[in-house]
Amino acid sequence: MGMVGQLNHRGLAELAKVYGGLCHLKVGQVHMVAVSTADMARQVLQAQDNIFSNRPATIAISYLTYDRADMAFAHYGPFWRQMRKICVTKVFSRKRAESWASVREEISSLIKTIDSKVGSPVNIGEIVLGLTKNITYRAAFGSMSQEGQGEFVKIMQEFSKLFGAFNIGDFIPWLGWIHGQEFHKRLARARGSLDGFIDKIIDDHINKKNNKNCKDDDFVEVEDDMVDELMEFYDENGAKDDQKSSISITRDNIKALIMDVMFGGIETVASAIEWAMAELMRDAPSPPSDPPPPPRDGPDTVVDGYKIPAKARVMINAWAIGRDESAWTEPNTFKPSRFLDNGAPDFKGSNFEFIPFGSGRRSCPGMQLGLYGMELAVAHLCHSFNWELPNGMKPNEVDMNDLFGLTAPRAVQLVAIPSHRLNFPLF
């Protein structure tokens, strides 16, 4: 219990320089692996991905997530390839405009925001954060619900700290009464929350369907979201008499759904930006932070010579792997000019060097959507304006320290003056 405090991707990754790529742990009852190199990481994720293709959840997600009703926790089978093909035919599809749409006039937005803001300090980390909220809340709930987004917010902030809150009854049950009560006092609220938030919303489609389909004198079209198209699926499920398609999209599926979409395109997205433009700012940089993806389980296995017990805690040290001097030249230092060359690793999870978006069957199904939303705004960062530090600060000085979490966030976030970059108006 001593070591927790060093159970982050930080500390993991010193484990790793005295024990080696794969380092097996012992907290409580439950057995933890983590994996710090390439090599082993190609090993669980390529090799025996079938094996480790289930994700283990603790109480709190368990709670959270309808009982894994979501597609992230959803154990791997008939259930979970359905989920996925959902939101890769649905949520995500390049068919899909008004997702890409929302990110361009989203990132318009902010620019305008900015413009009124040069020869001022800009928190950075803040604006690109509300750029995320306002691409994936508009994208999930469309046009009709904005009003609610300051609400949803905070529910949502309250999930991420219940889904990294430390629980002793997730490592030894027995002790679970000690601060058990409260714990589940706060899961209650927050999913309460939850639905009666989102319970509202879907009401809110439903009648929008049917005004669609009665159309009434007083309907006006609106634009089809995320929710509507969850729905559609649904519809087209309970349809069939087909007994082989026994699968079925409830209003928990709806919730748990968009609860992935949430947090996995609000803060991901957020904190690649905003290190990216904090790399950027200074002088002899270090790459930015990514935490384990999440962790997987499996039966008894053996990798490298090694037994892995039944439903051990695989966790895949992304920021180790980034940083090991075996697979890259000069790992601490910011170098994007090293993809440049030739035989240089990608990131679509086929090189295990470099595996933001995971690899294998668990991989990011957002992943061409978040690229498109960092890309295009720190493309528009740059090109619009000059960036100087506040208070006569060294690029240097900049704190490139970070938080453990489900992001692993930048512990202070940067704040910069811009200035206008371009000799004619940007509108």
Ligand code: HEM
The other form holds:
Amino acid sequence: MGMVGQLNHRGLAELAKVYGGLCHLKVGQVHMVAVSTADMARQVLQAQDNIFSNRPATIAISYLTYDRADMAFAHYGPFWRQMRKICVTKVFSRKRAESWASVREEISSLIKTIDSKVGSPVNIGEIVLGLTKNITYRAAFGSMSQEGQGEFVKIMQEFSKLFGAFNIGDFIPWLGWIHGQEFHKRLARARGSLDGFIDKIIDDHINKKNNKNCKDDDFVEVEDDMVDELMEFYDENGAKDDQKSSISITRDNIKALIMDVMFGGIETVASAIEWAMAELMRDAPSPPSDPPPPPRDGPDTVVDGYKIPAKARVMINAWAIGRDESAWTEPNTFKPSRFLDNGAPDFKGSNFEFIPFGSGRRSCPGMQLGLYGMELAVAHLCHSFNWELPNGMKPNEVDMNDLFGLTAPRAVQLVAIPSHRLNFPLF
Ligand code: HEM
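Taking the form predicted on its own as the starting point, write out the structure of the form predicted together with the named molecule.
Next comes the full complex, and the chain you just saw is listed first.
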């Protein structure tokens, strides 16, 4: 228990140097296994993908996902498969033109904002987080509810704190009473705020759908958002409707899935854009930061000759794997050209030296959408402006420390001064 503070991506990478790519820890009554090399990741995510296809959930995660009514924490099985199918074919799909259009429009509006600030310091971390919030919020709820964004961001911030809060009951269940009651009240308040917020949005969507069906003369066509896509499968009792499809989802599923999209799609993409910009501005390059992925668990099994107990939290340390000296030459150097070499590993999940989106059946379903936003944003920021560091800061003085979290975000947000790069007006 004394080591809990060190069990982050960096601390676990240090342990791997001493104990190897598979390292077993026991925290309270919980078994944890850290996976820190490409070979071990291949054994867990490829050879035994069917075994490690669940994710462990803390007390807070179970409660805030309406008892795993979402996709990210749903137990592997028919329900998860259905949720994933809805997301991949409907919600995150390339065919859902609205999501992709909102990426382009929001990036264009970001460039306009920066254009009006040319010559003065711009907090890149803050503006790209604003960008991905706008993209995801709009893709999820459409433009009909933009005005509630501030309230929704507050709800998300509280969810995020609760997801990360240390709760002794997760490690030693019989000590759960210590902060249990207070913690549970806070969880109930947070979920209550989300209910209040999304129930209204769902009701608005039901009305919108009814209006559409009535084909009222006054009806104005509004573009479909993710809630509209999900409403197609909505049934308050979760009953089957064989005439439409065999999939049906409740309000709780819609709420929990929307939160998956918010947590999966906002900080991940913003953090990747900010790290890329920071690396490009440095002249003493360091490696890019990969997110430590959410953990997996499964029944009793054996990996590389070692017994992994049932329900052990298996943490795939993508951060350490991407810096493994046995897999990479100069792992600590930011050298994008290495990916141009013949046979260089790609990031899609079959080369285990580099798995920023995970691998196997639980790998990231939002990869294409995330990459599109990231690539388009970085390309626009670099094409439209030259960037200089503020207050005479030298490129090798840029702070490259990270914080522990879902996406290993930058410890200090990146600030830089834009100037026009092109010799014609942008707008
Ligand atoms: C740069 C952007 C992104 C990165 C680096 C990233 C990374 C990841 C990783 C590492 C996982 C766990 C994979 C595993 O266990 O093997 C994951 C899962 C997931 N991601 Fe992403 N992600 C990104 C963007 C997105 C976006 C844009 C969305 C949604 C719009 C999204 C939604 C999800 C969901 C729902 C899961 C859980 C899937 C499941 O358990 O079946 N992600 N992501």
